[in-house]
Amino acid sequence: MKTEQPYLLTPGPITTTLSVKQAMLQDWGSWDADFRAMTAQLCQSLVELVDGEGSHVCVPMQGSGTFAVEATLATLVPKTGKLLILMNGAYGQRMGKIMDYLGRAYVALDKGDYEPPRAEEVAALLAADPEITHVAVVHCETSSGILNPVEEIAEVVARQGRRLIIDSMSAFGAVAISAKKVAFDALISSANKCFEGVPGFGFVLIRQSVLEAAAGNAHSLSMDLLDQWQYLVKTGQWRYTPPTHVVAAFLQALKEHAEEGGVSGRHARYQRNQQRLVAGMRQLGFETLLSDEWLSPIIITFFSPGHANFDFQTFYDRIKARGFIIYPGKLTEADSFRLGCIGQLYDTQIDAVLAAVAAVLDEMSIPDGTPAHVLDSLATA
């Protein structure tokens, strides 16, 4: 199947709506009242979206999601005060590397590749370490497709009286969670994923007692999440220039996913579509690095063929020769590629890529996408 625009099989950007594009073709004054609904409109909407009304806040953050969760842990976690980051990929390293330039306390469990934090891991070390002030988690750790138990974890959190941030870029719109049921400060996402907007900003549902209290702690005019949001509070506008062209986009993606049913119409589409090629690659001999049990409904790592013949780069091209673009792998210890789910794919797309790929595994003289963990086990048997 040949497009001339590529579907993108990614956890973002992704393939949008002709409605979303069109949205951008209008331009706005950044100080006009026009826009400045626009920006009310689109905070009210997140709020609501996860239960937040009375307790949480929305602050846009020009730039992209990395930027917003920059600022939320620069804002939030004061200088005095020690993070413990969930790590299992690729995310939860970045939020490492953050608070190294940051030059503040944090500690890590990292569980590697694909295994997911647990309840009672995070209890011992916060019981262990008293000095602990917050801890963060990346709801879907898209390097490897995982997607964590964050409801067990805030509980633990909650109950040990620390405070949890939570990075769900890749989840939020599409995984359901509650500020109402799920104890957080923050949750981070951003406008290029579930919702199926385009990039230009992200943004974080902050717990506002927490934000108030937050003077002080940035360490960067522009990502200070509290002065972004008294100035919204008192003049309706971004702080600087904002993303006109995005917003209008992603109030058209706004409406369009409340269309399709909301999170629950949003993530029944997109868990059909992980079933679909999850089972299709399966029947071509690709196993997945995850078990069924933590496989997410946004993207999807395979294990790389371990065929001889087998090289990324060409079957990446000639994968876009049939009008779709793919992930490589971002997993420090297999080979490995990723299909995401997300974005403006359905059962035709889905059915049209798994035919690309068989054909381009016979191009390339490779019988299936058998593992080579596979090939030297069954060779040494």
Given for the second form:
2 protein chains.
Amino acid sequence: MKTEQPYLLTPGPITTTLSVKQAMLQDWGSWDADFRAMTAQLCQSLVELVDGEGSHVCVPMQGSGTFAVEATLATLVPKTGKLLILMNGAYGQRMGKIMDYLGRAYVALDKGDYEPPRAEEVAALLAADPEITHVAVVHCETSSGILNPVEEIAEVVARQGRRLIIDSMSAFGAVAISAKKVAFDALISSANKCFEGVPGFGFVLIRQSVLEAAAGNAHSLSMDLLDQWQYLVKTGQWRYTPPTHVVAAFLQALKEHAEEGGVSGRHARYQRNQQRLVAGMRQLGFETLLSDEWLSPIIITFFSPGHANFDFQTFYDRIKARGFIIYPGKLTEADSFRLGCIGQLYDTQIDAVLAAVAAVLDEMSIPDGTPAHVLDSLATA
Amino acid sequence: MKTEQPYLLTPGPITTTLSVKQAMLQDWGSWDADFRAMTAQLCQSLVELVDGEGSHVCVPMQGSGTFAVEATLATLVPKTGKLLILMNGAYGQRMGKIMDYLGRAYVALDKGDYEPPRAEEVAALLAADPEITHVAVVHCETSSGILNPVEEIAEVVARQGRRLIIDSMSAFGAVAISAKKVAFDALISSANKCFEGVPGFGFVLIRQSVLEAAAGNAHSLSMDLLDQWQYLVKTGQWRYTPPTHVVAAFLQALKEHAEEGGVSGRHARYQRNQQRLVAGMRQLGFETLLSDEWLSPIIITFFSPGHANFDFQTFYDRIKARGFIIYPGKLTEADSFRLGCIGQLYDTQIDAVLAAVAAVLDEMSIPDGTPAHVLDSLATA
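Other form of same protein, the form predicted together with a further copy of the same chain, not the form predicted on its own:
Next comes the full complex, this chain leading.
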């Protein structure tokens, strides 16, 4: 076991507390009452966090977040349905891929790398196509780091009588959302993002009446959320072997989430991380992809330095040697990289990352982080 | 954290070593080179353990073992294929359910609760139905605890030019199987059975040529083993977020598996556990469901005591209070319960379980474990 572990500045898995990891130092029988009580507590806490008591239920799903997204689309969008996917990055695109596998109808509003989908355009699309039954949106699209305007979208979707599915994988736990205020049929998230658990399962907060009417929709036994939920209700157990240790870690993570002040407390720290990181990086000449209005407190995309000496792998390796794992970019049109604000990161770590970036630029003989398009405009000026 | 943890006498999750659990006390970036190296090592070790070098590749799959089974059937049995499922318990039946979801053709040889499928019957079925392209068999069917005769089945399947899929979830790691001797296209297993890791992913050892020809078969993005493998080959990464901590625990478990003497060493301990457990239970009047020939070194089904005072939940709770979690039965026709032989169990634990069973029978005023059918035959004699 290494004593010095690098901090993860990524969109998950993230750096968790030692106490969260220590919760895994025990084995549980997944059939046993002790573990059933843990599952019940997990589900109840998550329903409460989304103000879903009486309307929504929690269905945990083994596997990565993508499994939970696929399970949700398959269980909730019937074979005769049609989905509008609001795309502005890899996760919206992935929903399209899922629908291709499912062989179910969908259209996409593709805003490219980072433009937000807006209520007016969604309203126009829905008005023009009455066959659309469901709309899916990614809450925080970590491809760019944008926080999409889920509230205004939910409003037009509800007004036009369609059903909303929110992929809140990277936002739930740190960005407030209430089922009492935002009308959604499903909100999907995972253990290892803003709740600061370890990876191994996702979960879906689903409107109970909608779930109950979803018989026969799912394409897959493993991913049938209705079957998963019915078994859970009947037995108190996960339908198939759960990642018991990961579940135990998540319960500890939920406890620490509450101790930090719940969603608002977690949001405040991440927001502070983001502002400190953006301010520091801008001082080093870096530029964010997004204007401040659209920056999430989850992850930030920076343009890569335009200087000829810049090479991402070298930059990554040298920053890693200083104790931080950063994240590559995912833009199709510009060189970029990403820095996460989530996980066990505080002022000390943010300041140390900024110092590491400055030192590595220096080592690579790059004067500052000024991106290519700025250097170009300076050259032509 | 409890200091006294009950031992799990179940078919998995099982009791793992402290060192396996301690391997989870670190966070990894799933994109990072350190974790990519861990994934590569995991896959290489598993291919070696099945003698699959040059013929088979390892494709890990997030989620429970059932996810890996569904992914394998969907990826390998084409839409125009037809599967023969050899059923003698819940896991064979579950494959039928999966095929129902997939909407692909299958027939079953259903042997009921515990009879083994034999080579001659499989040969006859294959000869009578040339449309059958694939055969699926459960290696150790933990419903009864039977170790199915996979070798003789593989032989007739190969002789008739069909393809074999083995669900070796509960056997691989403790029951020797070699791709050089047993012709299979896929062998499916999971982290938390005989390898003594913690639950969170499964894996499939697949014949590479067959996998490469499987484009377009899968019904699901998340479960497309070809796509999963191609991404792994291209990037060294899991396609979607892996359960990083569970993977780390598995690597430690693999190390301890090798230290115990690999498959033969692990088999020897489990076999010893089984024999000690069966002998001790028989001394207490209990009867095994299966004759010795079919008993696996994985888990054993015992008939419940026929005495009127017996109540499974009370029996379970009292044995749990003495530090052991046992497993309910899964037979349709007779009351039974199961005791596992796998995980961190040695003579000391086996003897203590036997003592606990004896003490609990005593507490419940049950003279011994004699099952109902024996009591009945004594009464009518």
